[in-house]
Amino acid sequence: MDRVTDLASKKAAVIFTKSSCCMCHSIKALFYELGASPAIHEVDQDPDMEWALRRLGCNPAIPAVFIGGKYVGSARDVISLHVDGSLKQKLIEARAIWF
């Protein structure tokens, strides 16, 4: 769990994903489209990381999105934030994007 929080706090935007997850791909594409360059951590080969995400309250565990070191949610939560306009503001406040 400490490893997850450490990785989540190293960059303004961090996404824990699996290479086989289509929603993970969509969330990464959304961040890139908004101008962010999130740290991407693939958990395919690290089942302990996925369990650590679950223990932190990430449900579903993948994708797990952190902005400014704080867990903001999974794909559904991120898409909701984007639709209501607050995702971009969160990225600006965390200095993941500059406009």
The other form holds:
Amino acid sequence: MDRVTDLASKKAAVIFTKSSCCMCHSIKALFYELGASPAIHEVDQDPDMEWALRRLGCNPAIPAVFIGGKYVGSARDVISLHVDGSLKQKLIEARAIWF
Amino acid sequence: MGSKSFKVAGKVYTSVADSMPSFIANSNGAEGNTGQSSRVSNVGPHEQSIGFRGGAYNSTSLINQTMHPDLQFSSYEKMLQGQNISQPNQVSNSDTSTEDPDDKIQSFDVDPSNPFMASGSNDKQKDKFPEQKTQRRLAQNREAARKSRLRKKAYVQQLENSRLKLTQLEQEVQRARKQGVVISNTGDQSQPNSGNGSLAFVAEYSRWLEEQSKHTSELRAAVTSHKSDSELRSLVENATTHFNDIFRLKKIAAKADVFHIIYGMWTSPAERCFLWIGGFRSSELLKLLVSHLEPLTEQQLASIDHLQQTSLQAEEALSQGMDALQQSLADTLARDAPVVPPGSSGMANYMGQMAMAMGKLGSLENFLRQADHLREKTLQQLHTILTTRQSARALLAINDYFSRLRALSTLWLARPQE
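One more: the block was the form predicted alone; return the form predicted in complex with the partner chain.
What follows is the entire complex, opening with the chain shown before.
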């Protein structure tokens, strides 16, 4: 669990993904479209990490999006936040993007 | 597989096996006519009597029995004795000829209450085995065989009738379609499983459409009669709630048959032209709405424009994910399978490949969910930008647009064809 929070705070935008997960691909694409360069951590080979994400309340565990060190949600949450403008706002506040 | 047991038992069982090939075939379903039938049926109570068919020696006394070389014909008779109850269910599975006199043994299998366990006492009985009992039993068996033949005949007749009826119905549907009745093509023969889920959804969807038109009329009446904002507001809320119902219905239906939903089999043909992950594109819808919502303030125009862009971005992202899914699925299936020696790791690879592909197909449901979520959220956001009256007009405009697409579809299907 510490490893997760540790990694999550290392960069303004952090996404935990799996190489087999195509929804992760979509979320990554969205961040890139917004001009962010999130740190991507693949947890395919790391069941402990996935378990830790679950313990933190990430449901579903993958993709898990952190902005400014805080858990923002999974795909569904990211879409909600994007549509009402909060996602961009959070990214700007965390200095992941500038405009 | 069946012959193995016979070797253990000694020659008597071998001969028994040879003399009743059709019995084994009968019990096994259409597995072939020899004692070699290797597919051990997976039905529980049968297992105990499968000693003759290979492998499943659940009955220890059977094992004891097979070890006794002096157990000859008597044990065979014991078998008949133990299975004297005729089993009506058993024989209807049989595809093999029931004219075979060996049918008398068809009742062999299904008596869990009297398995071979009982045959432990066989040794004592073999000396006192009266002739008449055998004769009576044989007669009963013949009778049972005759009855089963009649039942089979009746069943086949029933199947034939059903087949005729089906052809008739199909013709009717064809005729109706030609006349412009929009009948959803849910009868996809290659996927019999999807039928039920899709049919249920089609029914729910038509109900939803009916209710939708009711809400629309109410709303239209309220707008044209210039009702107050507060009255309008509750109508708008109801209409919005109802509109969002379809997303809930689609989510449920997608669990049963994601392909039916995501590829728009439930939509009218013209709607399907514009299909994007199981529905409409919110960005497109917003473009259409702007002209219907005039006059809009500068602020509103800017917000709607921004919302359209946002929606487009999300649509793009989801589309990219779908493309990745497609690519990944293709890669998984196109991977070179090694030459497969039967039963080796080649088969394991193939199954692994299939399992991976199955997982990928499973994620389609998630894409549909997120696409619908995007639609719902976008419309929700739109309502926060608009006044109540504008929201009402937006709902009417959306409904009109889709109605026209459906009407176009009906016309299209009814067009005269040379």
